[in-house]
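Next up is one chain by itself, shown in structure tokens, the form predicted on its own.
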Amino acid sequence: MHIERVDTRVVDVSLPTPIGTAIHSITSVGCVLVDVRTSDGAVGQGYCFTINGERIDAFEAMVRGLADAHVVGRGATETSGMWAAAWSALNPTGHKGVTIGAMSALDVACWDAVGKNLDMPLHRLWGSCRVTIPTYASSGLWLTQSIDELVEEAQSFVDRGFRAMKIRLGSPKPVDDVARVQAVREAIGPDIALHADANQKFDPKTAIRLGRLLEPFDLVWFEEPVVTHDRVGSADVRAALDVPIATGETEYTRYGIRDLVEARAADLLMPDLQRMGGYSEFRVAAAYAATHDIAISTHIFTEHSLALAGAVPGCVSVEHMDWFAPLFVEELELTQHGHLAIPDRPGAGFTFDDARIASMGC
């Protein structure tokens, strides 16, 4: 089985309502959809994205360039060889940003093709460790919402069966963030897990001050309290607070994860499938985290991250983000215990909905 060609499509997926974090204003996600077509008829699929579709053409050009040079004509099971060849070729360009995002889309698609050819789910191919994984609702509780809106949405998540959710922080005054967290905690009660994400908003001293004010609300974690490259600052926040510090979604490949671990900057790591460089490199990074007994929780890419969650023992949760749901035929399955079922379908378990994508103007 060899790869005959790689096709790409660009589509802009609009969000139902514009949203805001401490550093982003988001109305859509622009995606490069990748179809890896093999000689036996299997089609592996992956994608990469940018917020609001910014610079998406650069991502598509990088995908096509890497595909022509390092993917087309090779055996579909040569995932490690393709990844290593692309990594070496990118040395003059750099191993962060567009280059790694393009590698991720291709790597996920190639692995998906392997699983489909073998008629085997990827998590079973890699060695299954579970069939469900805890999740938390992350498609809401935005910084742009009022307290009344937060309370209403938090209750709706509980009504839908979620047992955990995440609220965004980053108000100009710490007291306002405290009020927002308090209102949500009171609305959902003590038995629903609550995470908080500052989206890199604060300097270390402000993050420590806010973290201490939030300690009465039993947060699962305080996410990205400081800018991602301030590893010393993140380590200082971690040392000062009892609440666990989660970070890592904006780090690239195993080397970014290594730097966080060595800086003692996180209690929990949040690798992002696109920034890791796909399934191949994500599994390397997860193995490195395991050698230091640090748990991971996958960042967005909910559908495609489930295969990893089913085969990585140190994965404690998957972020439930509905941004990309319109791309797929299959739907995520939330169990009665607030977990996500890991699909037992071949490959990654999800396929692009061509009819719906066509209606988006792709």
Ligand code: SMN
The other form holds:
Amino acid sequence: MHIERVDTRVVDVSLPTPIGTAIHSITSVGCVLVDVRTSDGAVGQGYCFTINGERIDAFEAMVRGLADAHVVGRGATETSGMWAAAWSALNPTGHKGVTIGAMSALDVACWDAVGKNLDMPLHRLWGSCRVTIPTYASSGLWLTQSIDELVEEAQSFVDRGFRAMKIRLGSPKPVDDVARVQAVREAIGPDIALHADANQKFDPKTAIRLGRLLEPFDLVWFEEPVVTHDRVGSADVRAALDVPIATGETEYTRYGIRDLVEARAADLLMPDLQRMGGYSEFRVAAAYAATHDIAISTHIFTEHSLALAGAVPGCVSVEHMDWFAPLFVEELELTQHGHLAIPDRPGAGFTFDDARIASMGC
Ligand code: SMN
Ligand code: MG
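Could the form predicted in complex with ligand SMN be shown next, to go alongside the form predicted on its own?
Whole complex next, starting from this chain.
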């Protein structure tokens, strides 16, 4: 069984309403969809994206270049060989950004093809450890919302069956962040878990001050308190506060995760499937985290992260982000106790909804 062809499509998926964090203004996600076609007939699928589709054509060109050079013609089960060859070829260009995003889409698609050819869910192929995983509602509680809107949305998450959610921080004045967190905590009560994400907004001193002010609200974690490159600053915030520091979504590959661990910058790591470079490299990073007894929680890419969550014992939660749901035929399944079901379908367990994607202008 070998890979006969790799096809790409570019599609822009609009968000229902524009949203904002401390560093993002988002109206859509532009995606490169990748179909890896094998000689046995299975089609493996993966994707990478940019916010608002900015510079997405560069990602498509990178996918096509890597596919022609390192994927087409290769045995479909040679995921490690594909990854190693592409990694080596990318040395002069670099191992962050467009290169790794393109590798991720190809690697996920190749693994999906392997699982589909074997008629086996990927988490079982890798060694299953669970059938559901805790999740938290993350498509909401944005910085652009009023306190009334936050309260209403928090309540609606609880009504939908979520047992956890995430609010964004980064108001111009820390007291405003405190008021927003307080309002949500009062709306959801003490039994619903609340995470908070600063999207790198603060300098370490401000983060520490805000972290202390937020102590009464029993946060699960304080995410990306400082700029991602300031690992020492993140370690300082971590040492000063009792609340766990979660970070890692902006880091690339095993080496970004290693640097955070070596700096003692994180209580919990949040690898992102695209920035890790796909399933192969994510599993390396997860193993590295495990050797340091640091838990992980997957960053966005909800559908495709479930296979990993089903096979990585140290994964404690999967972020529930609904941005990419319109791409897929299958839907995420929220189970009792606010968990997500790990799909027991072949491969990654999700397939592109071709008709719907075509109607998006692709
Ligand atoms: C986030 C990620 C990607 C885009 C906007 C916001 C946020 C999260 O940091 O962790 O969900
Ligand atoms: Mg975040």
